[in-house]
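Have a look below at one chain only, the form predicted alone, in structure tokens format.
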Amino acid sequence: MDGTDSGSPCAEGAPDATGFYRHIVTCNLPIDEPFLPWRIDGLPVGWLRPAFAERLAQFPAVFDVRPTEVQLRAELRGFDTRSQALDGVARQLAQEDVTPPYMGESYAVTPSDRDQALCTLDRAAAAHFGVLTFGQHLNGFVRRLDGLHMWLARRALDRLLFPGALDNMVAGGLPHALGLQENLAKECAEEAGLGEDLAGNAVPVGVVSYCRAAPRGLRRDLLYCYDLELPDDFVPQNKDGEVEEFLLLPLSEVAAIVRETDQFKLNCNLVVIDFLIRHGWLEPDSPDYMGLVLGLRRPLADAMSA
């Protein structure tokens, strides 16, 4: 899209899909309202809504706050100045409830890869500055005499988000200041009481992403994906409270309640879908197969070369 225009940065979707496809539809949403780009260095880096535009005009000395865009000022310069610059805007709006509660958790600002970062934002302010965020979902699972048997987790009560929803077996954010081995490895420990010598066995299958207006602003989220196959007699121990309880579901249980339900967290549905495509669970002749290996990677590329 034109940079010097408001409107739709992500592909839009078949509001009436059904099945298996609806989720990715769910997820990729077309998007009816205007978003303004925010740039550094005359970069894209996100989509803000125009009224939490406006709110940025309080910031004067961070943003300059345009019409059609949002620019952070051209006179902060490198990556720690810029970074104490938006933790401090951060802290404030979650301050005065315009986003949720400050994380203390830093993503990156960036135009592309989580290696070109320019800067860092806290988690709680993510969505609604509409920046490229990262996270990693892994799919545990057993094999048995009569098929795979999938974990998963359900979402204990307090979540802000979702509660008691279904949920992948570990599921998280991924921070700037932290590798994806680390990360992961620290995720397994937390939400499931994975040890390293089991999550090191962590299997990379790729990545989901996707595009969606939220209340909190626009999300733009890519998923890097694990696989790991456990032993029969491993139960999953949650240790942060995260997690009401673990269920261990045969695979065609599994995808029956993502076919027929909305049980589950909305991006876990098409963590799990990608699953039952690589494992040959959904085959190239099952409904909507070229839609749903299609829709699974939404090219965000188009929303970041404003």
Given for the second form:
There are 2 protein chains.
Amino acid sequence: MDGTDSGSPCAEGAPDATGFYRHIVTCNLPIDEPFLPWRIDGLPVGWLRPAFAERLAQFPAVFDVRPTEVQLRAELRGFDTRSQALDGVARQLAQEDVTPPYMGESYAVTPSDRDQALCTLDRAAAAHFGVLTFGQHLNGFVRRLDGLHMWLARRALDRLLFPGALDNMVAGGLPHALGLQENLAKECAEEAGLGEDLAGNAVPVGVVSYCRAAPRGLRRDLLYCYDLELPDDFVPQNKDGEVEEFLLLPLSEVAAIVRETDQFKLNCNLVVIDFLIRHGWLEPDSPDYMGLVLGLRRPLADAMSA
Amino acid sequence: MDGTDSGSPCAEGAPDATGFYRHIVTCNLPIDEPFLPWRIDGLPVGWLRPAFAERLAQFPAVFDVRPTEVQLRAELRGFDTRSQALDGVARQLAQEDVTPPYMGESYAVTPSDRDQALCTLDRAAAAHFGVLTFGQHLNGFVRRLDGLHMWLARRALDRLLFPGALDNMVAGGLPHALGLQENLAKECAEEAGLGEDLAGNAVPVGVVSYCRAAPRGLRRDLLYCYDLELPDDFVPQNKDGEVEEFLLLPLSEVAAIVRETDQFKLNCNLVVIDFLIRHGWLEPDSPDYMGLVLGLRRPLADAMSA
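Switching forms now, from the form predicted alone to the form predicted together with a further copy of the same chain, please provide the structure.
Up next: the whole complex, starting with the chain shown before.
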């Protein structure tokens, strides 16, 4: 990593991991290439590949691109002014095919938590700018006499990312303008046909975090996790076309899929492992237990001083 | 911190924290003094204050004390040989009042997890040697119509550490020779009079970790956490004299004690906060939520490559 005063943005993982721990490593692969910090008002809000930082030099009214870092122009003051400037940049980068197509979803740009956001940026450009991204993942489960069963979603085959992969029952990114409960209710309704009566029972149970150099840029993700116990006769119904099918499997089968295969979308593995730990399915003397518990909550470098 | 290749042993906290997050900070206070790494076979197993490292020079057959680190003599090979040598050192340091009185409880000395232990060391010397120490804390709770209630223990007034402070219902250190289930059953019986019928229902739910420069030395603690739902009519009974009294309080009262007072033994605050998060009592849009979730599981520097 670039030796800046903010330090390395991600922790490092073990190269020869197996089983569950393999997913911790994959989601937190050692960063073996330089990233430049991106700051607003001196506060680090993202990390950029040098080649992408060079592209930003085409917006001199917005960015001050230096050899070791990129700063948002100090003249751009205030949440709305900054957001509008970044929105223009995001639209143009999408038009030039530097980023995926413009999505019209405003994501927070923040040095730490959502309530500290300094402005917003279109979701399509989030990974390129290496900003913290926030999501919500829900474990839908049924308690039966023979143990817990978990509902899984298989992603639609036409999705841009991870088509056909297994997913948590409900999962989605978190736009800046929506509150946590509001967005969760929306995702529950759209993805699984869950009404407020059931979705309102979802219990917030913590956060899973990881940091990974992806093809698009640095993924620094924070996933709010929820557990939702469902009645035995409930069957999820997808409304937005993002889900191919739903499966209800015994927890041991879900665990085996995570441990032995790569059928799940990458970060969903972490959410399931967290569920297995919190519900005592993963015993504390099982292999890598300590590494799993601590590895599910990687501090995101400069991100996390509450 | 000393600029060794193992890096700083602890993370840093925010100085002006309030409420729940205050306890994360207190248990992880920034280390503003030098500690020297202590290695066995090249693997870092602990951190020593320089003055304590100097004391170890009086055992030249056991330690190679250098200006920047201390090594266990390479001639001492094998688990038992090393453990015996360290036991002799621990007995003498206790006799000389450098450490608290010898306890006769062998703790693991390990670069990472318990199953990687390279030898053992008496519990009384663990903090001076800055080794990872492992404990088990159990949240005993009752589900009532008006919500969860939690059993708390008040520590006996004659205890060496934190006399009279509030504690989790069952909590104890983890000797190297005992398995997790075996030690938990023992602590449950001794501290709260819990028989196997009830104690066997304890659910392992994860780990809380912290790192703190204490008067004795560097505390690097890993606490296995358990939840145990108890019948409404169960009343814990202490058998070993370590508990002054037990209290059953509504979860909101327990939360208020943690948030607003210092009545709990330091690390028990973290165990309760973890419970509040996992059971959804702490909402994800409450202050410092992200910092709390991530701060409860500090990576212990060189400790955690699974």
